[in-house]
Each structure stands twice: as structure tokens, then as C-alpha cells.
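Here we start with a single chain on its own, the form predicted alone, put down as C-alpha cells.
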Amino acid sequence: MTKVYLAGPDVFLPDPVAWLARKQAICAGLGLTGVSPLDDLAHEPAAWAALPLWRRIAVRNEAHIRGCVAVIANLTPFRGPSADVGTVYEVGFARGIGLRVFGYGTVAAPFLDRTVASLAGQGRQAPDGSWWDADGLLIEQFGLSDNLMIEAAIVASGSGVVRQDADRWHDLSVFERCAQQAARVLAGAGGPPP
């Protein structure tokens, strides 16, 4: 089967173990092997048991995207306006490698709107439209899901963002329907991503 890495904020949540494999349990469904960032790692090399865990962590992280084909990344906004900075880490780490990415995330609105209302009334918009910062700083204005480079990592691996508004924490069907995506688009690949 197809090996996909699973990026995402998943394992902070109460019971990110069994998440996760409903996830993993959904790919499978579609003729896919999802890897968990928690999954174990075969042939861990033993000079990394004296890496503290923090490091542990990333490179093993690491190791699991080298070992799939894709990434599916779970983009729903995490502690404010933008996706996890770990995940989005992992997105430019994939197509770095030149692996297929796909992305969902949870909420519809913009990523304009959510930084406007995350500013809570510190923003300003000048005649032209243009949003600002209380730093006096342009926000970006793209109508895109998230900033502009993650995105186009997406479209640049042949796919776009799903996104749809749902139960952000506990609600599967956005990220079923992205994988349902990448099965299509990696069962038609016949090389690397575009």
C-alpha cells in the first residue's frame, strides 16, 4: 500500500493514539498506509536514544515523511489564525524531498478573516481595502486558506486545500474527503509531483 504521512496538531489532542488510527483505519479503507507521527519507526538508529525527546521527536518525524510518498496535512487553524507551525514545518520538509502534499482543514473562513478577528479590533483596514496590523504590518489578503506558501506547496503537488466547516477536534469527514483525493491523485501518479 501507499505509505502518507499524517502531519497535523492530531497528537495534542486527549486521545491523539486512537485519532489517529481512525485516521489511519480511514486510509487504509482507501488503499493507503497512514503513518502516524507517534507510529514507531523501524530501524530507529540507537545514537538517537541519547537525543533528548524533543529532538527524538523531530527526527523521527522526519524519517517517517522521508518514508511515504505524500503527505496529508492537517491545516485547521491551531492556537490562533494559522495552521501549527510544526505541521506547516513538515509541509516545506515534504516538498523539499519532492513528495506529493495535500491539505485540509476544518474551518472555511479565510485566512484574511481569521487574522482580522484574531487582531480583536487592533487592525485597521486604509481606503484601498488593504488590511494592517496594529504593527503596522499588511496581512495578507489572497483569499487563500492559510499563508500563500503553504498553499502553493499544495497546488504545486497537484491538488488544493479541502476545507469545509466542522467540529474542528472531532470530526473526520474533511480529512476523509482529502484522503479520498490523494488516493486518486497517487493512484494516477506515475512520477514525482509536478
Contents of the next structure:
2 protein chains.
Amino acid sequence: MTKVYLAGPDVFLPDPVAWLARKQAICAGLGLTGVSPLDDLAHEPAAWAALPLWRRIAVRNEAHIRGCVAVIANLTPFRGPSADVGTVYEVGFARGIGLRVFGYGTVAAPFLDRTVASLAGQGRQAPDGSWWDADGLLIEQFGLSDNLMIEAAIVASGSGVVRQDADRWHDLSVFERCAQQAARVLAGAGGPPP
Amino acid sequence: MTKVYLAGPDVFLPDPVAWLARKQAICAGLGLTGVSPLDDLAHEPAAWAALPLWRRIAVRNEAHIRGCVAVIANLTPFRGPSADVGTVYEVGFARGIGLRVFGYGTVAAPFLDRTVASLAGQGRQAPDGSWWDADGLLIEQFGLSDNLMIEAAIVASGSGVVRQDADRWHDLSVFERCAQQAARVLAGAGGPPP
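In place of the form predicted alone, the structure of the form predicted in complex with another copy of the chain is requested.
Zooming out: every chain and molecule, the one shown earlier first.
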């Protein structure tokens, strides 16, 4: 089976194991093995037992990603206009080791709109149409889902960010559409991403 | 010279070239070549000219990172309690390709305090001391600077996150302390990070 790592802030839910099991069931229906960050590792180096818990979680997650051919990332805006940074770290890491990356978000509004809204009236639009925050920093305006590094990795992987309004901690239909895209791309993919 | 990539939302400043030139001057004083995302690439593949600007920026940034031995990341909270996601993507990417990662932030308060503050009274502390946001999602509580994936990569690289209150878009003293750490670690490092 084709192993895909399920990245996302979903691990912070009150019952993350049950939630990730639902994602894993959707993956199984598509011929994919969804690897949860909460799964046991097949072979955990003995030295890791001495690490503090937070470092052990990090090296486990990286090891899980290394065992997969792709990542499906929950890029739903998290405590701000952008995706969860832990998830984004894993997207960058996956791209660095040559995996394909897929992503979805349960908010349809584009990054620019979300960012301007998050500034609660403190944003400023210049005569040329560009947007600036209260610190005088430019807001990205490429019509994307989030910061360009993330979307570029996903587009280079053969797909696009799946984005649709949904009840983010209850509805898995947006995840399912993204997993379907991943299954299609991975079925047709002979090698690493371009 | 030892090349280090200067990751950060600093590129969104009104005059990012001048600002990054200041960082590059600090690096030069420490025997490091600071590579700015805004530097020209030595050899840009001709095919990239056909890409939309945002994708071209992304592949350029990744190429710049590939040409370095380490990343110094500005992890200052950006439009929310966490670091800029574009920067965090680059930290993960760098770690994926085996580089060392260093990081700093110009807010001294730890991640938990910043996150709880950002929830503006909507956070909830359970009797066991754990914190939960308004969606019922757990807030990380490891006493770290940001999400554990980021800090774990930096600690594994031989250093820690440098964090101190400073005027974030004017004062480069926190960056300088981080660059000094990077220079020390890189001078003593014979190979890739453990």
C-alpha cells in the first residue's frame, strides 16, 4: 500500500486517535495507508527514550514522514490567518526529502482576505492596490491559499490546495476530496515530483 | 565562506534589501556569508522564466537554501502567536535536506503565554493545568518558543532558540546573538547534524 502521512493540527483535538482513525479509513478506501503521527513507530531507536517528550514526538514525526511517499496536510487556518506551523514544518520537511505534498483547508476565503480580516481594521491598502499590515509589512497578494512556499510545493507535486468552507473539526469531506486527488496523482506517478 | 540562508518575514518590510544587507554585514563580521532570499541566483534554470512569479520565488528560495549549510530563521511571532509560515516551511525544508537550523525571536514570552494571550479570554485551563482553545483544541505546553517541531530541529542542530524582547523591525541585536551562536556551532561542526 502507498503510505501517506496525515499532517495537521488534528492531533490537538480532544480525541485525536478516533479522528485520525476516520481519516485512515477514508485513505484505506482509496488504496492508501494513512500514517498518523500518533501511530507507533515500527522501529524506534533505543536512544530516543532518553529524549524529553517534545523532542521524541518531533523525531518520531520525522521518522513517520520518511516512511511515506507523500503528505496530506490539513492547512486550515489555525489561531491566525495561516496554517498550523507544526504542519507547515512537516510540509517543508517532506518537500526537502523529496515527497509529494497535498493539502486542504476548510475555509474557502483566500489568504489575502483572511489576513486583512485578521488585522481587524489595522490593515492599509495603498493606491497601487497592495495591502500592508499595522507594522508596515506587505501582505502577500498572489491569490493563493496561504504563504507561497506552501502552495508552490503542492502545485509542484501535481495538484492544488483543496479549499472549501466546512465545519472544520467535524466534517472530513474536504480531507476526502484532497485524499482522492492524492490517490489519483500517486497512482499515475512513477517517481519523485518534478 | 560558510553560507547561511537568512529566512524570515523580513522580506515583507518596505525596504527589505537594505534590511537584509544589515543582516549580511553582521554575518560577514562573523565569518559567515548571509544569503538573502532576494539575492540573485548564480544559475537559474531557463525553464523557471515560464513560472508564475510566486512559484519562481519559491523555487529560488529552495535553491538558495540548497546552496547553504545552515539557515538562520527569524521566528518572531507573525500575525498570530506563531512564526511566519513561509519561514517555518523553509526551516522544515532545510532540516529535510540535512542543514543545521538556528532561530531567534524578538518576543521573550513563551509559546503558551503568547497563544493564551492571542485567544483574548477564550482559552480555558482544565483542572490538570492543560490549556484548551475556544474550539476545544489542546495548546502545547512544553515551555518552548513555538511548535515543538521547530524547536526540536534547532536543538538537534546544536543550539537553542534565542528569544528576547526587542523592537522587532529596527533592532538586530537578537539576530546578532543568534548569528554568533550559529558561527560558533558551524566552526566546530565537522559534518551534518546528528
